[in-house]
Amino acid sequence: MHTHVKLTLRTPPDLPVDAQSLIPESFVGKDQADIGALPLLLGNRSVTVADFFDVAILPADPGDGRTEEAREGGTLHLCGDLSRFKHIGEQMACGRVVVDGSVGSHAGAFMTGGALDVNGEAGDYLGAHMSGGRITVRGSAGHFVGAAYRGYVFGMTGGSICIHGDAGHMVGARLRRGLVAVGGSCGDLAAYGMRAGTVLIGGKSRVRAGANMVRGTVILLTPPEAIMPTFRYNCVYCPGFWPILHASLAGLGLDFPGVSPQAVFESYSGDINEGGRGEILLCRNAN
């Protein structure tokens, strides 16, 4: 049976919470009283889910699964502010996480399936290292999104994110499979040492927009400010996957005005000093 548990801020915390135990898995099977002694760690304190939230175990509903990751897991909603919790859905295999606020760094690291929707900002470290699932942010996510953490080669491995606002520097740092898309602007180094996988920027991109990608694609569809004098100009041609991602990207509701399924581009490859093997696609005809 499908469970939906909500969760409501009561207590916003003075210092940030790791919140690792909230996903749906640590929910199923567990009634109104075990829910609230779930643990959490308030800085080097543990303390539980009832400290803070008020808990309910709502009726089911028919809507409630009518999403894959639902059914398989079950849904959890948050609601309140979680700027101050860290790792929401980190390590999620399954279910659907529902947030109504923001959520704080690392939300959804190592996530290998399920879904996590965020109607709110998200913090750093979005999705890091994640390998399955998908995330939908609907304001603007932080620094590292998708990316990998100090002393790893790799950084996400699969699944997809999709942020409707702005992210912060080094976008799909070190991706080695799997799509980032961001339907505003980013910092710097986007893509930085990519290995593959698709990175898509709709806003403006800062410097440095794919160094040292291995392989891959980055599609920047707002014109940067310089392409990396390590790309090499190919061609112009309209690529056969963007209508394609054009129209899931548009399911997901990251709609890009003017950009047709049509758009022609400018293909550039690079980075030069790592082979050349990659791609930089610079939308040229958005109509």
The other form holds:
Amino acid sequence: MHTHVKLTLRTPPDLPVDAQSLIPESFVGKDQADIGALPLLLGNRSVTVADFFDVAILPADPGDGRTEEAREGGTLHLCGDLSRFKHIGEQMACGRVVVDGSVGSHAGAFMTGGALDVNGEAGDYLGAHMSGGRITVRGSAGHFVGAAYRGYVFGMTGGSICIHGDAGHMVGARLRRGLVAVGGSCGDLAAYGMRAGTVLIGGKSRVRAGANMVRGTVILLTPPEAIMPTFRYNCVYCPGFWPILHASLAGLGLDFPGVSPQAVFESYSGDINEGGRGEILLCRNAN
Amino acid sequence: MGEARNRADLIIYWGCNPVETHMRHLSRYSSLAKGLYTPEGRKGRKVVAIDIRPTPTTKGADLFLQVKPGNTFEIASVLRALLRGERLEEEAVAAVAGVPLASWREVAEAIKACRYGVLFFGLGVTQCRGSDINVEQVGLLIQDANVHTRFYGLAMRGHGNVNGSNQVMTWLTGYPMSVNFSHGFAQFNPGEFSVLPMLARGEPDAALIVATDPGAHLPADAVRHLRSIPTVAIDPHKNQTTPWATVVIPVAPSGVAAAGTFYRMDNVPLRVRKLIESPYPSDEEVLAAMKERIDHALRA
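Alright, leaving the form predicted alone aside, put up the form predicted together with the partner chain.
Once more the chain from above appears, this time first in line as the rest of the complex follows.
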């Protein structure tokens, strides 16, 4: 038996709200009153969940129960435009958060496990520093997806982020491990300073993809605006892992109709300023 | 800047035009100054200018590289690679930012050959595509140059004492700007807590504006939000903000009618004295009185 809590936003706030308490672990074993009393920070003022949300504890959804994350830690279901709510799902370790609407910045940051499903848009720093778990965004995401905060050497160190729409600048910046996949286009500096891991961009990526990367793989399914002059062309080949990754992404609902599992890629190695051990794979036969 | 005056035999101006923006900079601190180990002044220094168009500063340079806008990061990356001795093939990298690779080789060789080099960079570096990452890459370039010689970088800051608030915030919180105290402790995140993005998202519901003029400097959307919320402007002059600010508190101009400390762009503090009397209080006195009232209200 797992907990299934549904919070429905009554009126979106005008000020930003820090919602670090909106993770499944905060809700397990609590009654409606206790959940309503959980703290939020509106601007610099303490408020409660009940000030913004209608709280309902639902019988376990057999559909959710089928997912491993939901069986372990319960399900938190959020409804409404939560684009002013920051830090949703931050530091969650288990369970599942489903958002029917948009979320603000820092969603899923520092996650160590569980699943965050956003059926809308996500703000900046989605999954920043996450070390485990899975994030899926049906819409677009902001800047710094899976990236590091200022002053940190490593960003995301594990888990996966799957974005069906577009993403902003610095996707996967300083990534250390894990997968970031963007179905649409992305801004400048994708995989900037990446240490290891995989970043995949389905649509057009803007300039400086892979700049200052140390190791890892950047997969570009659409030709970018430009490839950095500090990358060297290697060869054309069919990476052995691509059919597996292709199937895995299809399982997450991310299809690339023009790219087959047998696609051929141009390989570039760089950034030569950081040792040249990273690679950019540019899909050659997009159809 | 005293180091640059006394030691620098290579000066690079990148994305800045100090002849017009920092009028005494060249004669006192950089290319024209005669220093302890640079007695010949301009004759003893090599000057390189990198800019998107000819300016009075580029006209006085030994080497001027006119680059295409928005390529600061690529230029710094290629210079890094050349300094590190990486192989860049002319066929693959014929030109960077519209300038032939051979010219960048010349700059890299000048850096390697100098005894003491200084890179002065301005808004052309910090405010073009990539902004803060450009500065990071320029920092890495300077780091790589120091493998070969002594090499320094200095941002050409604009406006009087623009460095002062960075200094104070750093000694108070450890961060120079974009600091948020809503949790009761300092949080730093440019982009999230910077003025422009916060105004673009419509987050602030009140603003205290001290010694600056957002009405003249910020984009129209940001100003529109500021005009829609209560604002308090503290400024010695009438400007583009004061006509629409909810409350305007006139103060004595610092360095003229109020004493204080200015920070030069190389972080050197300069004490300024009060020259004349003013009927208005100083910024410091106004802010201290406001803080006292707020503390009193919180205790009540």
